[in-house]
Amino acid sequence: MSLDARYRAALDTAGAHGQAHVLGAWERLDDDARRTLLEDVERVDFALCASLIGEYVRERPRIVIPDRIEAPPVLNPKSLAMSAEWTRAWEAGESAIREGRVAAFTVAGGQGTRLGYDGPKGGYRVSPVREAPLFQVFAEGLRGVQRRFGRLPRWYIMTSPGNHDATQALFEQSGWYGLPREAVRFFTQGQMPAFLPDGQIAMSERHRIALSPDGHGGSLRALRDSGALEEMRNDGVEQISYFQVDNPLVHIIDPLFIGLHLVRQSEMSSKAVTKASDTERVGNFCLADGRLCVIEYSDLPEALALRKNPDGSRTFDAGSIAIHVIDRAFVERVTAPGAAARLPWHRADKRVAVVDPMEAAGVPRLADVVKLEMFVFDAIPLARNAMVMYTPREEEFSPVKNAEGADSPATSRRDQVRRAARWLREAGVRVPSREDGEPDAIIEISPAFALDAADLRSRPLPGAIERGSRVVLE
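Okay, now the structure: that chain only, the form predicted together with ligand UTP.
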């Protein structure tokens, strides 16, 4: 189609929804800028925007807290150890992995603004000795799975339009982090425009809509739209092992977790950690009117966050760490055209630079805008038999979110070393300690070498780690 025909079609659609201003600078743009603008405009679902503006932008969405909120049952795998269910779960999980019924899925479409790193977060060098990037750590995890279970799971990676090319370039430059190229699939998530408070779509430049990724909840729709679900179905993939790009401690494919998901016939399962404090900034697992869900820390009434059980323990103690096993068939169901149940949107208020495309000068100014995102945990209440289980924080959760302080590269490196030292000690290796109790060596265990403490025990190990040394087991 010619540029002019595309322009007229775009203007018709945008105009029909009261958003013709997005093309307001057309006459003042050169052809390159016009093409870029049309690509942005053609990415916008104007009908969807129109349906959301009233409820989420012009009005502040009312946070509806269900009448009945209770603490959910949270499985503790330790208390199941050696039970009949535990044995069955191990068998079911291991068979699913061996038979290729499990795929790994990383959501990596976020903007990573808090870390302030220039480039896709998966390229961030996170490991304590080799400074391996996050993507490499996960790729080595997949190789560990292949070593242990004889099958390399396929790895799906969701990017966003803003980081897709850069992410793919990282894989190409690194030789696919040692994986066969055909084991990795990329696809791109959807975007949503930011809105001015009156509901007008915001422009970041005269020829650019202020678009940002539609949240990790957009991953479900993107799995369908990209054809990934169909490919999984054709290849016999039944379970999707979902994790975020920022947590190097994650057990990317966990046989026990997958097995419990299977034996409990859950459609979407989650891992939780014991919260570090009553008001820790993590989502809270709750039973709302009898259904498992996650309520954000900012939405959980304080009285509930502070509530204690008769024995003094915290009532709402299970914090969400965004690790899930999700049935492929469940994603098909909730993303089917016309599906009754949909993920809700969440509003975030931001202050960003915008331009008025109708103004000839197009000088940027700071403005309040509303961004809308979907969260993947909102799928949990839609799932049958949704299950949540505890995992120790020190074993599996130390994300890189901020440049400094909590959840930063420094805390993540510290936690990687602590875990490596603990695994080695459990395997009978002597690891020296400093006076403050921290390991007196910088130790890194590649997930290709060992996936967990039990796996490590079957590997060739030194008798002791030298004080002050830097050690890599790979």
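Pass me the form predicted on its own as well; I've looked at the form predicted together with ligand UTP already.
Next up is only this chain, free of partner chains and other molecules.
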């Protein structure tokens, strides 16, 4: 289609929804800028935007706190150890992996800017000895799954328009981190425009719409729009192991978790950690009017966050860590056009630089805008038999979010070393300690070598770790 024909089609669509201004600078743009603008305009679902503006933009949606909020039942795998259900679950999870019914799914649209890294966050070097990047750690986890269970799961990676090409380049330059190229599938996250308070789509430049990612909840929609769901169905994939790119401790394919999801006939299962404090900045698993959900730390009433049980323990103690197993058929149902049950949108108010495309100069000015996004945990109340399971924080949650302090590269590397030392000690290896109790060695265990403590016990191991050494098992 010619540039002029694309322009007329875009103008008809935008104009029909009261957004013709997005093309207002057309006559003042050169052909390269026009192509860029049309690419932005063609990304926008104007009909969807029109349906959301009244509810979320011109009016501020009211946060509705459910009438009845209770602590949810949370499964503790330790209480199930070696029980009949544990055995059934392990066998079910192992069979699903061996038969190729499980795929890994990483949400990896972020940049490493906050970490001082210029590139996709998945390329950030995070391991304590080899300084392996996050993507390599996950790829080695998949290779470990193949070694242990005889099947390499397909890996779906959701990028963003801003880091898609750079992410693919990382994989190509690294030889796909030891994986066959056909085992990895990339697709991009959807975007939504920012809106001015009157509902007009905001422009960041005369030829650029102010677009931003549609939230991690948009990952489900992106699975559908990219064709990944159809591909999964054709390949026999029934369960999706979902995790985010910033957590190197995650068990990317967990047979027990997958098995419990299957034997309990859940459509969406989640892992939780015991909260570090009453008001830790993580979502809270709750029962809201009888349905499992996650309530953001900022939305949970303080009285509930501080509530204690008769024994003094925290009542709302299950923190969400964005690790899920999700049925493919469930994703198909909630993302189908016209689906009765859909993820809600959330409003975020920002102050950004915008331009008026109708002005000849196009001088930027700061303006209040509304951004809309979806959260993946909002799918939980829509799922049948939704389940949540505790996992030890020290075993599976140490994300890299901040340059310093909590959830930083330093704390994540520390936790990786601690876990490696614990696994080795459980396997009978002597690991030296410092006076403060920390391991007196820097130890790294590649997930390709061992997926967990039980897997490590089956591998060839040294009798002891030398004090002050740097050790890699790979």
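Numbering follows the first chain given and starts at 1. So that the term is clear: the rigid core is the largest set of C-alpha atoms that superpose within 1.5 Å between two forms. Nothing here was measured: the structure is a model prediction, and the numbers come from that model.
Residue displacement note: Asp198 has its CA displaced by at least 2 Å between these two forms (rigid core superposed). Once the rigid core is used as the reference frame, the Cα position of Ala14 differs between these two forms by 2 Å or more. A movement of the C-alpha atom of Arg151 falling short of 2 angstroms is seen between these two forms when the two forms are aligned on their rigid core.
Overlaying the rigid core between these two forms leaves the Cα of Tyr117 displaced by 2.4 angstrom.
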